[in-house]
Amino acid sequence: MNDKSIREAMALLKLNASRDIILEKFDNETFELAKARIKGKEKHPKADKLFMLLDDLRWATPYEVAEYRAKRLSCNKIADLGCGVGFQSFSFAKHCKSVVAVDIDRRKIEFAKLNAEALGIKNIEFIEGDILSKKVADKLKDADAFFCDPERLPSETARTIKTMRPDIEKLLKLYPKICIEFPPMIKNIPFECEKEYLSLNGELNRLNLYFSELRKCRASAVVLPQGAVIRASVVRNIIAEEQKAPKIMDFFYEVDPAVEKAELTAELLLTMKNAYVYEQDNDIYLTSGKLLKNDFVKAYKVLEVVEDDFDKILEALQRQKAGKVVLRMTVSPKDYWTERNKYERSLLGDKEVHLFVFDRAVIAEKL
């Protein structure tokens, strides 16, 4: 595999050169490699360095997630089952004495190493094997802990235990001082564990199964790049009635996606003194009389409250003079821009506002 030619192919790429020009001089598989090191720079800050096939990428941990997970399961010795080309095995290196990578796939093996040696990595050691066999479990006895980030199908529309390989069961068998990655979405995880949520730059990125002596408590939220950790107290999630708002306050919060799916918008309070809920179909926003700072909300000042109906809606937005409107309601992606052209035609307004709907509307700048 020619580095060279890798580099050569991006640079043409870089030049929005087309496809059919530089398959002329370089052959596809080249010509993937240097289409995954481009876009991997949203995984990975020296992915220009790296090998990798665009599939491989799509799966790749992120870089601060994997930095996050690395430093939680620090360890002397800690295998990662199904290493892939990497991403993950790389930031274990630097939080652990060694790492053990493991994986079914030779190319993926053959990758991996390859990169460890781009990024001057020596202390992982490669297995090419099946994680569930003996043969494999027997090299792996020594290791302090153990990480699994399962396949899913691409294809599925719901994820679900019974299409994860490998066979869960039979990981936590082998493994049982384990973090496996879950798909976020997932409904019924009918394991005991810790789950935690993890979100990166506001969106739900991951969430992490600790399971036997890795498990701190019921339920985790972790926002990133920050770093902010929320862990579920004895008690469970219940808010009670004094905390929550009658009405909206000068400040509105939308809560991190993290702290919603561990559901711990309790823990979130008792770290907001003089916040309250307004919840409203299912979603759950802050409100307060004064600013309040948070890693695990979205901040927003309040211009103006009006019924939902669209002329006061219209009329308010033209008294705060605003000039773009941010749907923050229920709306199809495919709607989205024609719902927001029905206000923005009509303002003349240089100010860029966000619109929350649910019984009032709600007119806010985000801060």
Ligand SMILES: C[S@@+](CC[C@H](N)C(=O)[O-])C[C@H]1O[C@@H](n2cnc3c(N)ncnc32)[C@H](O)[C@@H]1O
Given for the second form:
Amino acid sequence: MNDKSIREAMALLKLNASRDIILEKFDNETFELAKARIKGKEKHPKADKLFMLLDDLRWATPYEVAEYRAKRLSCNKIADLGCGVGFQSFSFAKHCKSVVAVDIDRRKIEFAKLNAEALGIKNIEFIEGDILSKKVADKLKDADAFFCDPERLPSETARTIKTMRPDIEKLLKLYPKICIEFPPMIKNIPFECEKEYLSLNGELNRLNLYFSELRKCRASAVVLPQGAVIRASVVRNIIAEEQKAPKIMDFFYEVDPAVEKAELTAELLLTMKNAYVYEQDNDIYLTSGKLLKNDFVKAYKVLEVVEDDFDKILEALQRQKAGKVVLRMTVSPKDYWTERNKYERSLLGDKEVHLFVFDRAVIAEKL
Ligand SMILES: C[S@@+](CC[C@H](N)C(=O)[O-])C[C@H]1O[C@@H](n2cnc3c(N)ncnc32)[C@H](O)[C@@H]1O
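May I ask for the structure of the form predicted together with the named molecule now, the form predicted on its own having been displayed?
What follows is the whole complex; the chain from before opens it.
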């Protein structure tokens, strides 16, 4: 494995050279490492120096998430249990005095060591071993906090606790003061812990479970890269009748998916005076007569609300001088452009509007 060869293979990939041409010059491992470095930019700002395969990258923690988590778990000595090629460990190394990074997979530990060297990180001790073994647990006794991002089966359609590796029950017994990353779509979390949902660039990205002293509340929601946090202070997420909007007002807000998953809408309302809940088909929106700024919502200005009827919607779009219509109702991806073109071919304006269809159609402009 030669860094110079990987760089040369990357240069050829960037020139769109075919696989066969690259493999005439370099071995398959170099080709795979070069591909991962190019794709890795999405997850780490210095991915072009790192050693990983595409599969390692798939499971690696994105930089913004790793940084947020490391700041929250900042302590003297942290143990990263199942560190993979090290993306999360590198952020721990920045925010904790020292890190012990463990993985059962020899190749990953070797890559993680090379990566730490490439990044100039010196405060990580790497251990190859099984985190559920007594031998490893004994070595980690003096850590102040533990973190684990378990392995999941790539093929499974619904995420379950049983298929995660290492075994979660055993992990909790050995390391009670732990934060565990869980798939955010998992249903039923049968543990007494804080559930922290994170969104990255508006999309639900991660779920962190904090146990014992690491737990701060029932649930929390975090939006990244902004870093804004809401923590549950109210016991239940109940929306009072007077907080429900009878109709859509001048401004309309999409709620960040992390808030919805963490069931923190009632908490969000505490921070948004004059906002009301508009619930449609289990989706929660907010509406207000005022323009409100908040990291947990995307704001729209309502231009018109009309009956859900094609001709009436088209007339309203023409009145609003719309040219592009972003469809915000459920449309299958294969029909999306056919449906969108039905409106756009009769429009001459230059404004981009968003069309939400509930029991009424809402034409709105993103702010
Ligand atoms: C999802 S990956 C971790 C990715 C990592 N957080 C990152 O940011 O790159 C899970 C890792 O857990 C490791 N693993 C699974 N069971 C383990 C065990 N019993 N002991 C040590 N490592 C284990 C796997 O080898 C794998 O590298």
